[in-house]
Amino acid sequence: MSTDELAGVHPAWLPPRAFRAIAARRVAVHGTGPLADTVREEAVRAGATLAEDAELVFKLTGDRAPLGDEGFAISRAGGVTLVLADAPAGLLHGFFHVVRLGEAAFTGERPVERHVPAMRRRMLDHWDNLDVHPVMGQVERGYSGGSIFWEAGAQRDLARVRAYARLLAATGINAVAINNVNVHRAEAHLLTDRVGEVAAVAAAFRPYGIRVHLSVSFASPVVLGGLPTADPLDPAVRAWWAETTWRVYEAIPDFGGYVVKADSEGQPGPFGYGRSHADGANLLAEALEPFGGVVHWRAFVYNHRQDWRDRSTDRARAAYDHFAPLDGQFRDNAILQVKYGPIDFQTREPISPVIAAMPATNVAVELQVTQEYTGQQRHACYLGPMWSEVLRFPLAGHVTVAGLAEELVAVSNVGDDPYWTGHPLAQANLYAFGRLAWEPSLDPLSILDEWVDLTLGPDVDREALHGILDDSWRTYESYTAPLGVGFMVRPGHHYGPDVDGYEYTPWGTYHFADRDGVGVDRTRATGTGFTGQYPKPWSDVYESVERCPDELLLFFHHVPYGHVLHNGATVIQHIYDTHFAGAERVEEMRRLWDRLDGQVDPALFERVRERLDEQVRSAAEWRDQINTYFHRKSGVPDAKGRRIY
């Protein structure tokens, strides 16, 4: 089955109309190799004719320097649009840029524009299991159905994976890890006797310049190799990883490498042998180095057996405390994968100080496209503005997060749902991640315009869509998470409000609300000292209750309900006001979507309408539970006299 014949699967941002500007044009592709062949195939698929007297020319320079392996330059003069690249991957990215430009690529004159990716690796991590896990399902934190790679423990037909590869390449993604970072027993075998399945997936991604990576268990030498130990300094363990990795590359010569979650939330790791995370990461980096592979070692390491009565232990501190002392000890092909915030993909967090604390270590910043804490693809929540804020944040002097990161990685939001992402509007998040990973300075609202043009067409009610999505992240924040407080969600599945759901658990995610106030004291003066992990000026800004930004106040400070914010409202009144306003705003989002009735495919319209109905219901539930909780805690009435239960 070809990728054009996937019955019932939405084409996302690559529908046939997206290629209209290329259709019937004469195209020449001067280059050899599989990726150059893909450009030819894409041009023919679009309806172009391959001809030497071309209107659109793709040409390799042979330079291999100014534009790198993936960059390209585009220009137009004398009626010819020219895409130059130093390597075939650049031609492919240039082709999809022409698709984004549409008719503008063939209009007038265009001076030379250079497009070179800011990040060398732009990667998606799938948290897919081979079969349905009794607790985690088939896709852990997946909100779009089952895996596109496996079903009932067996590999699926890969036609859909090939279509997915096209979608990812069109946004600039060049790497994918295909299985869950929590590696269960069945998935562990993908490294050895089931590596042929990984090779088949890699073959589907290869024509689009995407390399496959694999999540592996640190305990693999014991689980798979029958060794008595997984000690990273044991010669037999090192030999096992070297031999196993050699066999992986025999099957997949362009294999990307390993992803590892170790000593975190019950996963095995080097701590069990008295070794450091650098010891563990370097073991795998050593095995991968002869083949050009890398290991992504996740920094999500913390005590998940915390005593909720102990206010000195702070989950936010953990990654820095574990990893900052190891800076400079990791091999060159070891990449420390750091969540953008110090807790866990919350709606609002400060930037993780680890990102600035590891100048001698390759660091990848990790985002979460799947909306675990931002509505689980049942709520419209466009995350481009959040990620843009993260990437532009000047964490170290004038150096932004994007300037400190070697790579950008995100947890995928794709499943076997007909719309790929469950909520059709959540496709915009997947698209935006790829575009921002390529160029972090892009305007997220302009990226949204690209997605709308390609996916829904240029004639759709753009004003309504911007009204729904532009501020949807802040709207979600307003009816869920006040002033930097997180984790007021139902334990386990993390959907819907439960203010005290995690408050007395071992997970270290507390808000400490009492009758007098709310928030976590993370100051050096009286709290956990977390503010001291930041470079100046942020260590001083966050330390000061007067200077701390309102949106992070309760992340860093425990304050009375009557504390006055910079906007003049008290903390308690802000909670009431934002939760009422957020719920009202969601009702307006639903009204705006109704304007698109008849402008988009009826099935797509109904899917979004159903999701917005649920968002309206859920926002009202959040409003009522949060406001009632804090009203009963504080005893302070709403100044506007609205109904609080």
Contents of the next structure:
2 protein chains.
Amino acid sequence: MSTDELAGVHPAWLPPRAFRAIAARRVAVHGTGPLADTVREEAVRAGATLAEDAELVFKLTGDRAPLGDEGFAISRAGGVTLVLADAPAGLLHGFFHVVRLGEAAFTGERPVERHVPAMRRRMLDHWDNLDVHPVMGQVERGYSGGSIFWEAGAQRDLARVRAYARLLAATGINAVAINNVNVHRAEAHLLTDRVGEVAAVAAAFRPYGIRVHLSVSFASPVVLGGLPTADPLDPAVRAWWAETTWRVYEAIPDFGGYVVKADSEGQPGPFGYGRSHADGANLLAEALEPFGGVVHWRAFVYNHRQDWRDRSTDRARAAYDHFAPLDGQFRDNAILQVKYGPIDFQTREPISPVIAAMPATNVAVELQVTQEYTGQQRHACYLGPMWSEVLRFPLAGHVTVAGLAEELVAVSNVGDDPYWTGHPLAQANLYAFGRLAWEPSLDPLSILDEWVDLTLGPDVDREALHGILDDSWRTYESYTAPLGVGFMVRPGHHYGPDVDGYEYTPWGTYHFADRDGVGVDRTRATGTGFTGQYPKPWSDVYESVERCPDELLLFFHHVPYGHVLHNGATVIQHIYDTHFAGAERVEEMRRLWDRLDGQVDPALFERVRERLDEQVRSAAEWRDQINTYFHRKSGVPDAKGRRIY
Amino acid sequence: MSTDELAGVHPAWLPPRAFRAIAARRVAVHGTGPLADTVREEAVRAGATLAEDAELVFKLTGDRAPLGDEGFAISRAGGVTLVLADAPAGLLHGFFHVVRLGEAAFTGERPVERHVPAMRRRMLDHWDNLDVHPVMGQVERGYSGGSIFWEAGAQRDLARVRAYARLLAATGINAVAINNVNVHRAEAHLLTDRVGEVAAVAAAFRPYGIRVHLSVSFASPVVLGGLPTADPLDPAVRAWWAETTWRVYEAIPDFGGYVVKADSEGQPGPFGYGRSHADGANLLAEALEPFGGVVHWRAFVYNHRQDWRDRSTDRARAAYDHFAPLDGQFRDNAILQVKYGPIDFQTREPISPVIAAMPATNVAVELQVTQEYTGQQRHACYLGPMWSEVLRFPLAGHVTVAGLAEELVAVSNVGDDPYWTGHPLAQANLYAFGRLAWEPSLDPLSILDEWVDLTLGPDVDREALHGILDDSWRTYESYTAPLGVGFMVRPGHHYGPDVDGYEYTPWGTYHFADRDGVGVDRTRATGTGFTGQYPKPWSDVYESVERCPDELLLFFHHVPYGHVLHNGATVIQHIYDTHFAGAERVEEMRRLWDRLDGQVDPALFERVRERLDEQVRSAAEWRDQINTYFHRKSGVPDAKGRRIY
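Follow the form predicted on its own with the form predicted together with another copy of the chain, if you could.
Up next: the whole complex, starting with the chain shown before.
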């Protein structure tokens, strides 16, 4: 481990400055094994001296119960800061906690504080391909350059992956799936003859306690194995997966497992053989079980060849309809990976009812750190507040989404961009995801504060940064699709407005705007019945046009433009008001950033300024298209007489 | 020249059957040179015997005046059919005329009939790239497979090109530009180090009297020559073009010339150097002049980064605004290539006023045989009637478009598909283009008859074929964008409906539909003033909402949905009626085709049936989206109570 920074790559939240409180301290690490070694290396890299009479002591308890595989306890007494853990991974998490605390870790007395992750697995999914895909680029829905793992079909130098592992470990992430869930031909071979490349990546992640997972094609037995079928109940198919998986573990003893997108958007799956998704997931779970691996089976299954004329089909219903009946049929090491909302990572969606519908199934909730629908890292949009709302949402009685989920998974926003994430401020999303996955009750604005402190230092204009980022998700919401209706984006690339772009397509993403009103009737009384998939009280709250929260009104109801919201405005005036206000707010964000001039690295300053210029342009475009669209349709003038084209 | 058919490739309008009347005849060809040789070879290939005492005599007059370079005279007396020409190319055209006549050429007496082409150049532009373009495929706007010239970046075996040359010659085509007007990096090199490939293609076309032209990048002096500028007034640039062109003619002595798309949709051009398009065109014309070559300079110049909020900019105005002031400034061997309509090959557009605005300039009118906006060779859409309307249109007093144009050019619909054109019935468009370019006064339905006779034989159900094709263009118009408004297609690929797809984009293709009405106000009185670009009476006819023809109403006027058309219907009811009728008509076309079962080659039958199935599906999709869109907006119910979604 070199103490040099990776040339040309931004240190993100681990610049040398972040280790200042540890530098020149005496540190003792009691423990053996690679992760304890990593703690020692990190201490030395920070500038500390390894010594027996230490001010900072890392120690294994020899126990196993209270702190678990990854938790730690921190305390300070008699001038010694003590990090205790039951297992070496806990020491490493404790080390990065000390980094976050900075001087506070070495000041006064501290009572014992226990930190145990809420989620057993905190995982990032990379949608990386080995080479550039003609339509999707190399990283599907990636806005940060090429893959950090592969270039032009071949494995890259992994120095950057090692640096990435360190960054992720500092947030609490412990699992990474390294390739696209849409598994193309070349990528399929990572499972077999190219597994050595996966092993090399796993070796880069291993010192930081992060396991590597692999997206695989359900058709692998046919595509790679030459079998005539991939039927999950076929003995030869089961044998092929058992044998193949055994070979993977020969190459990577701590391999995490498989990720599968099956029967979705053209991917193969068990439906092709008349089998259920439980059959499909259990096939892989069975192969992985002897080695302690898991399969992440995505619940993102819907009819993407829907006829827009057919009002009875509702894409929002699909995951529940497919999976709820299968609860209890999945093996223990199969994890159902459910997007947080019923559609697809929109800026505003209700919580997916599937999360409450699978009490006898391991559920991972999937978020999207990459900003596919939230500005594609050209817009500053801090997603911590959104994820916090999702995780705290009491979906089943008092039980929140965080309480219902065994795991938290997200699609990564990282590429080979010098700032890792294209937009430098999008680093905060990656950071916040890891922190919230570890502890969902954290305040997202405090997490943002941590990120600013570590990344940009304690002396920058924090008020300006909070002014830019704190409300940026709600600002983004305000100038894009209104009131939860979603999907008014350009088809294909999903950037910028196109109100009718998906309205008559097979993708099942409609708003049904006409001259009288807008929204999707998903009630049991008169609509698709989607509200009935929720437990009480939500099944009643969402069913009722009076009780439904404003921000989800058009997701659940088709209402006239004159409908009065809880906030007192009509729907049409609310659309105008939020769009004018949102675009203005972005101009304010743009002005606030100028206050950082001279306080941050000039190149970073410029990069953010450029992106904010584009955000100003794009927000005005959104404002004008949305307002014009609804003005042309409704004929209702803006009460405040502002310019609508 | 082999008498075998090209394996796996459909013979189109030159199957052995088409030569039956010539087979076993005694033929004499008096003349020397390669084109006279071709006539002899064709006669032998048809099964004729070369003999002095012939029934069919081809003879050069030794004169030059009355028939010109390509014309011929045909007559029959005393049992001898005589084809006279002033030049060998005329003999070849005469030969194919005899093929078209069949037995009639050898029956009774025939007075002398002169056939001289109306257009001196009858040209096809291929938009072929050397390799597959990530977005556009290999052939831009091609719907018939890959290029017949190149595959995977390398030149193909040219047997197919030779067969293509023969087919084109039989229609009267005498010039082909072989590469995309959007000249990408690899294709630019065809001008210099890869000119040998152009020479090889030229050799394949030469025996059929067809010259090869090349699309070149205006930036060639920079890209290929390493010069610091491509400024048309820079002496080094002029010298580079002179030298480069000299080398091209060294390789291809009968090279036709250059085709240039400049300052258009991202292509470089003279605007970058503050020069006019006359400067740009003359630069190349000057280089070509010593060798008898010409430059085709496209007038397709407009602002494709328009702001939809700016109502003062009108894409329809652009070509006239750019080029009319330059009339008289172009060299004699510069040809201004003008699309027939002011926008872009829509199903229905008014005639481009540029065609009448350049009396001192050589004008080529450009049509689109490839069906980019007319069903992409998945829809049967015979374009002969449309082109005939265009050519016969009296744009300047009594002078028609055919009279104003020196040349006719069209974008080819040919690829390496077994039927040449994807949809077998789209062959008729290629055939008709050549025939109309030779003689614009021909009846397009008679041309269709010729094509059927030659291609499918005299015994097929001609009534069914006419039922399918005669009105197919107007049928296509009826179920797509209404009343001349245009461009309601999916952005990018342009297939299928998307009413608002381009409405808020920078491409300048708007319809301004709101809850009250639809259409673009292009009047002088209240609109963009485009009507003022026309000579009288059209400037007044189009200006007047009362006099404007129904089919162009929404191109020129924004009217309420209740506006009553000349046909007595309101605009909204007309939209409903035409869309229901159009989709029904396609179902009828589909049924008619079944009558051909057993009368044509089974593979061809199946291919057409599949395409008609898709046309039925697509026409219903168009009907329902257009009707639903306007019903949602207008709120006006269908007077006949039919199903609108």
